[in-house]
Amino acid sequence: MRANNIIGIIYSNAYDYSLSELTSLRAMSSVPFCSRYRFIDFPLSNFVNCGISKVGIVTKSNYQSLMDHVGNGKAWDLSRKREGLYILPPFHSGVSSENRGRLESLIGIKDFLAASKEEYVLFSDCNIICNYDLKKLFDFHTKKNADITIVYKHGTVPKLRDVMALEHGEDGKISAITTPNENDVADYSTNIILIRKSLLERLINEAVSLHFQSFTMGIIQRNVEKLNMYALECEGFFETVDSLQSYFDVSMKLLDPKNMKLLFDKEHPIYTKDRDDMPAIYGLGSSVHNSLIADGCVIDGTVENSIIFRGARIAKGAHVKNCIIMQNSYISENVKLDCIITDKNVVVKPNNNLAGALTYPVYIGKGITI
């Protein structure tokens, strides 16, 4: 299977509810992560470190910072006369749920795909944080002879509609797809999914002419039986964010130098939007410990434990601890944060103390002044 016969499909706003205190003015797609990424730079490096040329990102609303910051796919070498990336626009039909979301924009997107020429497809959703080494999945869906191929984690399900719990053998051949309770443990289907396009295309109309509802009941488990499906488990770091508190515990584990460097492989790497900025800046007494600090920061207080973004300002005397602080936010002289996530271009006034708990951090809005 070569990697430029696929096309890459990214659902850019699966799953926004989520995390709704970050996605109520973007889609999950753009939401900032570890001092400089976008979720949207994981699966797409994913795609483009695997040899796929062609990408679709299927979008649906709040989509403005994630065009803004994709571009024309440039950092992605995507930025091609042929191939390359596709912004597919909001789609919409006569009847319209929020279990038909992920169906939905399959129809929506059905002449994108009858215009393609590769062979086959693969989906993949931004709430996903890994650096999965895609031609293993290529391998193994040929190797099979596999009709669908679903990329799985081992562990606690996701707290998200529509899981799918994959039932298997050891040769990964799939006997059943259950829909988990909370908190199980199983074999979930992270949504990585490789399909051929002439099947896909064929199940979508047959959806479409049966009235399903939903992309998981209507296409994947309803076929179980009449399809060779595999399960494929994924390696390395591999995290699925479901809410303010999973993206919170997420980012914290990338302070372990060890996550750091399964994420960040530099044979595999993460790309994401070039800003040219000055170095950050540490001034007299300042204090850093097993901290990210980005570019552009500066640095007059103390930090510990915590991802600070570009930009971002924390004085002389500030006391940031555990804490997410996004780009261009100020930390004013002589705050004390603990647990705290402020979102872009937050005002901390002098003085103040907040505090949430490693089980529950405060999250402060974009343009807030507190």
The other form holds:
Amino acid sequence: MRANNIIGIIYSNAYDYSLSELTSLRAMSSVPFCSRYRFIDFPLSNFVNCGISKVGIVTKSNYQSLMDHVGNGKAWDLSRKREGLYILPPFHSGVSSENRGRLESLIGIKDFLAASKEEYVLFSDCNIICNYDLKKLFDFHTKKNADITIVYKHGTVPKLRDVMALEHGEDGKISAITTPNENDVADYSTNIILIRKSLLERLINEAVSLHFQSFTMGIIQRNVEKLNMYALECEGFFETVDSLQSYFDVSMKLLDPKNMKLLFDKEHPIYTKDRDDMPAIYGLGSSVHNSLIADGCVIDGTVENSIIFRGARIAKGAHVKNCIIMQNSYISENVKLDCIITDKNVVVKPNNNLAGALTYPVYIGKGITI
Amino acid sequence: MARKKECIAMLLAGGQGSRLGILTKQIAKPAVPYGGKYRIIDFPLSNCVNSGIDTVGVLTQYQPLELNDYIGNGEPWDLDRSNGGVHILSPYQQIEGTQWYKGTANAIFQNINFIDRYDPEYVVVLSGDHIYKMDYSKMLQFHKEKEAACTIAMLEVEWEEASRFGLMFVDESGRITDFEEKPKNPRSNKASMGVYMFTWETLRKYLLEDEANENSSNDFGKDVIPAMHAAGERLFAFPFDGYWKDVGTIDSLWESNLDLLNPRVNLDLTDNDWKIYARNTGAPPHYVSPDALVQNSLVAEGCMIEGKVDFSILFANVTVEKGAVIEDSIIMPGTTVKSGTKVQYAIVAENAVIEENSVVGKRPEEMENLDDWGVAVVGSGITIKSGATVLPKEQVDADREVK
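Form predicted in complex with the partner chain structure, per the form predicted on its own context:
Following is the full complex, with the preceding chain placed first.
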């Protein structure tokens, strides 16, 4: 399978509700992550690293910051004369409702799909943090002569709507798809799905004519017995974000250099928009332990077990522990923070003392001054 | 035909930079890394684009591979333009034969055709080996107000240092009355910064004359500007009072890097209104381990620090293992410093490996004879084997075994 024969489709708003704090002002896809990235950098880079050269980003709402971030796709080498990056804004066909699901979004991009000459479509969501070699998926799909291949992860199912649990044999052939209960341990779908475009178009038409509302039901579940569906297990660092707590936990996992190495594999880099900041400045008396620090930070205080984003400043005497401090936030003199997530441009004035718990991080919204 | 431009820049980037020793063995001086993520040439290029100059000719000659690669299409500096943009200008074959750039003026002379395509009123000639932030548009404004033929950017230097520079004597109106090139006993402390704004029509005439003169060394400072002065052209000095440093030697390169750590030095690279752009490496954030100690330093993305780093500059993707100590040093991209190793007062070039328990450089306080002290330099891609020593002032350009 030629990678340039595949269109990548990213759902930029999928599961926005599960991370409502961080997505109140942005789409899931542009949630800041790991000092210098946004969620969408991961699917985009995974696509590009395996050779996909056409990517459509399906948007629904609040996609201003997403558009600002991806721009013309230059950072991912997707600013091209042929193919490249397509932002697909909501398309009102007259039948669309407020609560647009995946199926409805797909109907909205029917013309885009029809006009594409690529043979396959690969779907991905944005709340999945991984560095995944998709070539393995293509090879598997070809070898099994599959109609649809779904990448799954074994573990406790995420607390999201419409999660599919896959029942499959050792060879990966899916025999049944069920809806798991909360806290079940199962082989659940990561929503990375590969399908032939012509088949997808046919299934969409069928689902529409039969008045199906949901993608999982109308396209996938309904056809388990009719089609050749296969399941392939994910590899490496592969985490799903389904809540603020899991955002915090997945972030903190990256303080383990082993996980960093897996996620930021030098052969498969994760690309993001440049900011042209100068390197981080460590002042006299700064003390940093077990932390990730981006360019543009100025650190004069103490930082422990934390993730500091570009342009954040930690003043003298401040003590930041178990925190995620996003872009351009300013933590003033003698502030103590423990288990706090500050969004962009937060200012914490001197001598404040704020704490959450490792099992309950406290979120401070964008631009708030405390 | 390109559209007309009011002012274009010509950036002299062909010098070998032999005083930088092994650091410029395989790269031209303007491509030498600086400040944790930049290369020297990022400063003039960013100054150009921030000053509204969108057409830059970069004159390359010595070891151009890495420099050409780095500049590419100019995209990191927003110089990928359909009209203008950055152009690499190397010496080329002509009907009369092939000529290397014989001197700074000859390099511009050989590219008269390039400049004429844009039919500019003014040409600013820059050099690729200085660290400074400067608004050339203010200099152009000054040049126009004075109706000058040539305006030279001028910096007041310390008297004791004045003898290292080309000096100028200036009257009350700012007009240059005389020059003095690196005199033993300086009578002026107004030094030329190597930034020249010319009225193109005038410069063009002098370049042709200079080329016809067989006795000329075809250099701006030595030939063209003195000739203009002798002919009574209006030469003015444009005063500049920010940070400016010629990083032409190992010592000045080392000093200028560490100036970034000195809060009293007037070179703010965090200023969003005058960013210095660079080609980014796209590395993940840097990681500082639980046992690491980092102070007074600049650390770029992609580094992995488990040892001690004090008063140093770490470029992208540097690894400092547990128990390693780096002090007063500059570690260029991709280098690994293994455990138990001490690096002090040193410059370690790109992708070097300093193995376990070795010693690179020494503190001046620990020297018996201060005359033997200097910054130690490890060349690019070199391995310093476990337990080996690199003495102060030494430059290592072959793998070093234990003696």
